[in-house]
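A single chain comes next, written as structure tokens; it is the form predicted on its own.
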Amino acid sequence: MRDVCVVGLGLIGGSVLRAAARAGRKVWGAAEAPEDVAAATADGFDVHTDVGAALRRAAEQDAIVVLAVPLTAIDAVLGAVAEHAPRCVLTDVTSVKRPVSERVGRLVPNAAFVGGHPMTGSTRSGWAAGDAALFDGAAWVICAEDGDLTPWAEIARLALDAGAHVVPTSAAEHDAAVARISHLPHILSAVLASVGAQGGPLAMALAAGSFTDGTRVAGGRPELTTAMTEGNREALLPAIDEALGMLGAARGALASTGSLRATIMSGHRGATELAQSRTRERAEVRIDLAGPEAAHALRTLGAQGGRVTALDGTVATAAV
């Protein structure tokens, strides 16, 4: 197994650390922020303020490379890759794919970049908010563009090794799909939070589950939540006028007919097919990854909603 190195030791990031730590893996680190360096050290990880020295040891021990910061600070620690481990396995578990993608390719174009995104978190952030548990029973977005499929294979196996699952896409499709299950998601939050605190101490006082599970995101870093939606403007802008469509056409039919049902309705479906896809039977297939369609194969299974569940040497084992 190969080393892992982590730059940023935040919610995601420390809990990538602890996660290879668990799986048997060698794994040090580094972060500008010195609460988190402290944090982690007294905990017993190698890790310090030093970003450039903990790269040059990654480029020395061939190790992964994972960033762990968010889309605001991407480029200063792409500029670091690029100065002490420019050829380097590098993976990233930034929330939008395209723009990291992007930036990977003209600051770092020699590096063996795999764009990642484990579908996991919490409201709470820094390294006390991590654990090594935070991935298991998770999907791990590992994006599967036309090439060499090895450095895919190392960071699915890191994937794995951390307890998750693998759903393999492209950048596009990726970022396509989080715009609607996770970039709206917090929109919506935020103004539903927004609204009910604008019903003042009565409504707060009322306030139970439906408010709290609806606006449960809306209490994590505000920086953070920004840095996401403002990285995903292009796939999200659809997704909110679509939203904007079905809010328009609730409120006309409430006001011309008095009834909710069609929309009601159709948010039925929509959590009724969301929990029939989580219990539903898969079938069993093995993808090559030698192959020469392998990519398509397996952007073709992710599109599906399907995972890979394990490797071995070339051959991926996937459910469907």
Second form
Number of protein chains: 2
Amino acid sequence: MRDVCVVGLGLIGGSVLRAAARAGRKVWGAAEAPEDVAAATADGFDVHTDVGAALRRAAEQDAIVVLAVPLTAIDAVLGAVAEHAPRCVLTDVTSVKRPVSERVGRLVPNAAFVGGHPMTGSTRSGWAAGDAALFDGAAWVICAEDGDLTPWAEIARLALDAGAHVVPTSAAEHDAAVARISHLPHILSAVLASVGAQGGPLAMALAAGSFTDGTRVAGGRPELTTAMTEGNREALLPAIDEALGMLGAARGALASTGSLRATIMSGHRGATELAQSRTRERAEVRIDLAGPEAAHALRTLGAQGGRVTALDGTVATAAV
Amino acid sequence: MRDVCVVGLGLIGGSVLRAAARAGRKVWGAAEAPEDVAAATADGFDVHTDVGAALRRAAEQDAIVVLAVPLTAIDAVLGAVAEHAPRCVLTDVTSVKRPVSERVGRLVPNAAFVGGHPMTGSTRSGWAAGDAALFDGAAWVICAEDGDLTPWAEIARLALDAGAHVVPTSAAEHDAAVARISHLPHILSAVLASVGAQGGPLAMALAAGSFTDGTRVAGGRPELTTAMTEGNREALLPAIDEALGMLGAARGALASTGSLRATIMSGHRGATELAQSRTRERAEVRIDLAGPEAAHALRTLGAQGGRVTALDGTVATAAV
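Shown: the form predicted on its own; wanted: the form predicted together with another copy of the chain:
To see the whole picture, the full complex is given below, headed by that same chain.
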């Protein structure tokens, strides 16, 4: 088991550090935010504000480097990786994969980079909000591109160690999917919160479950939501267009025929598909990561809603 | 305390029956759905499938009649009220108030009608989903129109007995507010569930908190959601238009400048206003329901986000 060096000690980075330590790995970390470093130190972790020193140690120990900083800070941290650990096994946890992959290719071309994204979060942030159990039972995307899957297996093992199951896919397919199920929800939540509040104190006094649920993520930190959604611009635009088209069609049907049936039935089918995807029976399959077309097999698994649940040598056990 | 006759024994009607009984009132009910009647009978309640008989008993006992049927069934039940209890003290619990008020005025002009709407619900339905505690701490709108407030006080007392606080407003203001904070959330939830599910099994596998929260109400019974939203067409159209305008502006800004800041900041302000409306300090005021302009004072209280918390004779204690 490789050691783990985490750069960035907020909610996600702090949780990765804790979860890797819980799994018995040697871990250290660094962050520019002195309050996160102070809090992590107080909790007994080996963390510092000197990112360069943490990365040099990672290079010496052949550790996995996990970048857990916001997308807006990725370029600066990649510059430090290029300087101090240019050939490390590298992953990230940011919410878009194509823009990060492109930057890594440009700034740290010799790193063994595998993009990652744990699908979990919180409206809270910072070290104190982190939890070793944050990833238990969660999906963790690990991008499987063609080529040697050895680094992929390293990162997948870290995610499995952290209690997650691994969803393999491509960077582009990831970005298109999260535009629909993570970034669009944040935009619609903001629209709903804003239109609701325009109704004044009476509307706020009457707001119950549907409004509270629908606006929860609008209460999160605006700078994080802005960076996340803007960073996935290319994939988010067509998702917003689909939503605009459907909302416009609902508006037109309500105005002309008085019916919202098509909209509501379509939404009900979507909600049913989500519920079924969480409860359906799954078959177990095995994928040999050293075999031919293994990356393609992994991506196909992900496209079918499957997940890797264990790794034994080069053999991945998956549920599909 | 007047007796209470509830027509319709689903989630809301069943809960009103239980809550009124919990408060020590004599209650009986009727419903056309034999499964709800059988379940309520098994729970020891005095309920029947003969709606006419229940209404005649209400007329004899001068009981409050609570209509707890969907909007689509209101006309038929109002016909029965006109036949069996045309002068009763009458309220309803449906999610739109202007359309119901208009129908009552046409079909049961001599009833002492006061429109009501408890702001609570569930994605479950039927007698079994009901709960005597469903209204505890919830807002219950009781429309306060000009004129004698004696029937208003009767219905407000029932809502207070059921554990709710009473929000007084006009039918039109109610309908405009719920279009924003209840009906628009259902439409946006349907749009989100549909666009998300279009992403296929991968998108469903990656869906986490923001998608789950944002699509929860899309999983409710389509026929109830359809009846509720279509029934508030007049007020819902401008709310959808506001959402379309804001979503279109977000789309345009993302495409042209790459920025979603205005949208996300506006949503964050809305979420903050909701949170503040729930935690702010409130001042206590008193309104004499027998005084001049009392209905206007009640509606002003509601427009300010205030609520009636107790009734003593004709004096309402309110928090604003």
